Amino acid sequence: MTRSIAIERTAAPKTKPDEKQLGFGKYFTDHMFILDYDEGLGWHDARIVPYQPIQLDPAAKVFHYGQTVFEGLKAYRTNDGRILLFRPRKNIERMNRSNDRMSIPPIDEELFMEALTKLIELDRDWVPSEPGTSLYVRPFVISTEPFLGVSPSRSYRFMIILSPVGAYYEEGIHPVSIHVESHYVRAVAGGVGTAKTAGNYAAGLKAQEGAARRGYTQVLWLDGVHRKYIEEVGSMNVFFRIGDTIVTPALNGSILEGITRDSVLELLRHWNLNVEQRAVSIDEIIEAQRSGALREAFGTGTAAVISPIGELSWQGEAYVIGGGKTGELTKRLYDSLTGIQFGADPDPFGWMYELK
């Protein structure tokens, strides 16, 4: 396993966006992390090199079966310079779970560690100041062996690919609409819903088209055996605020493992709040909505960090949560969690890694 990376600065450095007009995932920094692996030979040859094209054969493997694993993090400008990353380990932890189930070989965990860092320390002019903004971090391995026979590949590429984003709420928090799908199911138990794979997002495509139809922001998946028990929000995994006690779904094998919402969760229980990980039906939400116990649903992710849920569409009916407003603990993580990754409130967790 090397540990040395070469890195080749690029000649013609780009001219940056508006920090006001970044949206997500629409622009790409100067430089970009490659490391390659061969059987036989192991991880080698890491490098940072100028962003750009990259070259497969068309009969690479991750275009024909899929073998690829993603992760999502973010960089943060404090609003005195620093910057900082969140939980980074965690994501590199979790890639290695997804590399495990992939059946793609693990990476040194130190090494991905700084090739994220030294990546990100040489762009780091691209960490976006303006107030919600963030540097989006996406590291990702795909299959490159030019062979069409359905067995693991043997050569892969991990890439690390940066990109300035906008906040998610430009206009402040809001709720969001969510249709609950009866038809199409995301995953089961024993599959690859643990994992953060492509084909995952790819299977919901077609639901979340048809939510969209209906004027609905997001889906909200139930398992795939007995089509009752929520799993998860989009991409993204939902808690529910029932009476005096919050209540998410338990990690039941086909459940990604969400590192926000392993800290929605630290919080409520450093706040000393009655938290629940079981099993949760959409019957019971909608008796909990009906007799108003539910008085609170948001979902959490990367990317929104905490998104309220406003209101529910099941079999036809649309109901409203918390009158369709931001309820006071959803505020109340929002405003904690993104306290923290600024750096402007304390960080009682030791979660946030600052850049040298």
Second form
Number of protein chains: 2
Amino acid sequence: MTRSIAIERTAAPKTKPDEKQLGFGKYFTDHMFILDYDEGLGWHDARIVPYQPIQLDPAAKVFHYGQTVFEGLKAYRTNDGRILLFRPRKNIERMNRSNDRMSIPPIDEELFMEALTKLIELDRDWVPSEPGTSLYVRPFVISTEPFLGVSPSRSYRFMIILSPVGAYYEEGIHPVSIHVESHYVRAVAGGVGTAKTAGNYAAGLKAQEGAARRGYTQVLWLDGVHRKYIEEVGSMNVFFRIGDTIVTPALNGSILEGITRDSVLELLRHWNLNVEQRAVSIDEIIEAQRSGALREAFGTGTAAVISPIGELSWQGEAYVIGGGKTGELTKRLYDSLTGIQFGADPDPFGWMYELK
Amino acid sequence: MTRSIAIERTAAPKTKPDEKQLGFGKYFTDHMFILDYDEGLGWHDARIVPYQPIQLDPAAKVFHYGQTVFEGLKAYRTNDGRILLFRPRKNIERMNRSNDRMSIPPIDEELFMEALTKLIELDRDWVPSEPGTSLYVRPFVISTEPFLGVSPSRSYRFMIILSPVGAYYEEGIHPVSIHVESHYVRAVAGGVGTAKTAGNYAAGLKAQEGAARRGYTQVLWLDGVHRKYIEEVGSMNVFFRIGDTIVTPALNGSILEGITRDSVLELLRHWNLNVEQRAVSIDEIIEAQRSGALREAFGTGTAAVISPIGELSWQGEAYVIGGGKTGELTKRLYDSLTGIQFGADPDPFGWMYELK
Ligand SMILES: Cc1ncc(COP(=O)(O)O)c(C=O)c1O
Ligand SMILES: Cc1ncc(COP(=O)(O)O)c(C=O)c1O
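Target state, the form predicted in complex with another copy of the chain; input state, the form predicted alone:
Entire complex below, previous chain first.
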């Protein structure tokens, strides 16, 4: 199959932001990728164009019925100036699984990969090099048909935009405090919790605001059926080290299959540690905490990579985990993953994809 | 409080579509209403402008995290040429409840009402007069901040668009066949099922496609916890006539509080009929069907007003309700509601709002 991606370069490159003040998701590079879909035609007109606003009919389905999916991955600059992508094929596969769940036609994986690499190569000067910084890559699909019937759209737009982002931990990795949510629910088996689709994130905002008001960084979600099994934390999967075992919720049909989660599982197995993917109730965690068996807790996700959990609040009580410090295994995972991602360490699993 | 809505009239009015071929949500009128929100400024710049595409940054939050709400109501043309809105205040109130659930700032109810009436009055020639036709009114809010952090947007756009729509039943009211969904779930208590927000509709598409493939018009959703209590049907609430009682699922925290549902309840009480709002399991309905006690079933919603259910498919069996014909009470409700809506009958409840 021959593919061609038309490229229109910007005539007015933007001034790049200060690499020490990037934050997350605020700045965008000079170009973006677009691929359109129309019923009958399929996906067509792959092109890279200057980053610019898009025009949509006010009746476009995305505004009304939220038929959309997205992905998130990062490109890292190595000390010697190369650019590495972390497991991009995994994101491409997951996006097509999300597409399937949301009744959006699949995207050719080779074209997707080519779009990703071509776009980042064109904007390669935007991949920052300050310690801990990276280029966040956001592929997404929106439904564009101007029709108010509740049915799958007959036209879509797939785009990739790029955002240089700051170090997640400005002063080195440090633990966060998490509120265990007992009232609101994010997703339920049979729903769309396994898909990276817009509605899941809108559904979490209210609880997140409540947690923030109480001084917590994120929400830990419990399942919607029994209201006791742990699901995930904000935009992260979650792990607990109980005694000599590392436990994480199984892929039960309502949580996202995180790529960092998968990588952590591989590392732990590689290190010959005990790992269990199973249902974990909040009661089990509180009990392990009370008995002293709960040694570490951490979240995993593209944004923070590994996020130590120093405190859990549950039913009005605050539980300080591991003395509120970053645990030893948590730190080892963070160092190992970021070492591979930034190309400082060898890549025994073949995770990194080097750009030209 | 003084409000002012700036009006920019179109210089190029569109040709109106054939009133006999309107369908639903395909054609839009000459104008639309816009109101913007920015943190610090609040809602500002109320204006009516020619219907046209809108421009958004590709990073606008609506594309990624689905923070959005909408409403749907109808304006009806009476035989003597007047234009009536059905219970618009109810939609305005419900939208602000949806806004609250989705962390969107509330909209001034008087300004909303003024926007609604001014816009329809300007496009009054678009309210069709063929039997059964009406003007569908779609208010909606989208989150517009170009920022990829998962947090409530700091800017929004509220819009109202208008679409002349055809008679729902081209050849008079007739029953539909409904598939009872056992695998997929629409919403769960603690989630956003009570809000009219985009993600709820995207979440239903996959099941709807499956039902359509099997020849069914819509999906009847069961609850996500026990997987047996009846929730709603597509974009409708649902009622059953069992013996001498009319039963409908209670507002349990996962279904939409339908305005047609509320109106049907008022009519039934007005007629001194037995009504129960409570949990209704699919087993109860199947049993009532087997024993002959299930006399009628129907959906209620703005689009179809009343939609008789002639068949339910559940676990591979098809159950024909009331001989597959429109029931007597179903018909009476349809005639009464549409009689009031089109101004053919008196309006004892003060439901209709007449436009200038
Ligand atoms: C809901 C949710 N869970 C978990 C994750 C972690 O997934 P990944 O490790 O692929 O970034 C993310 C972020 O991508 C997410 O949005
Ligand atoms: C999910 C859902 N349920 C029920 C309804 C019926 O509500 P109403 O009678 O207000 O149109 C609608 C449509 O508005 C809906 O979208």
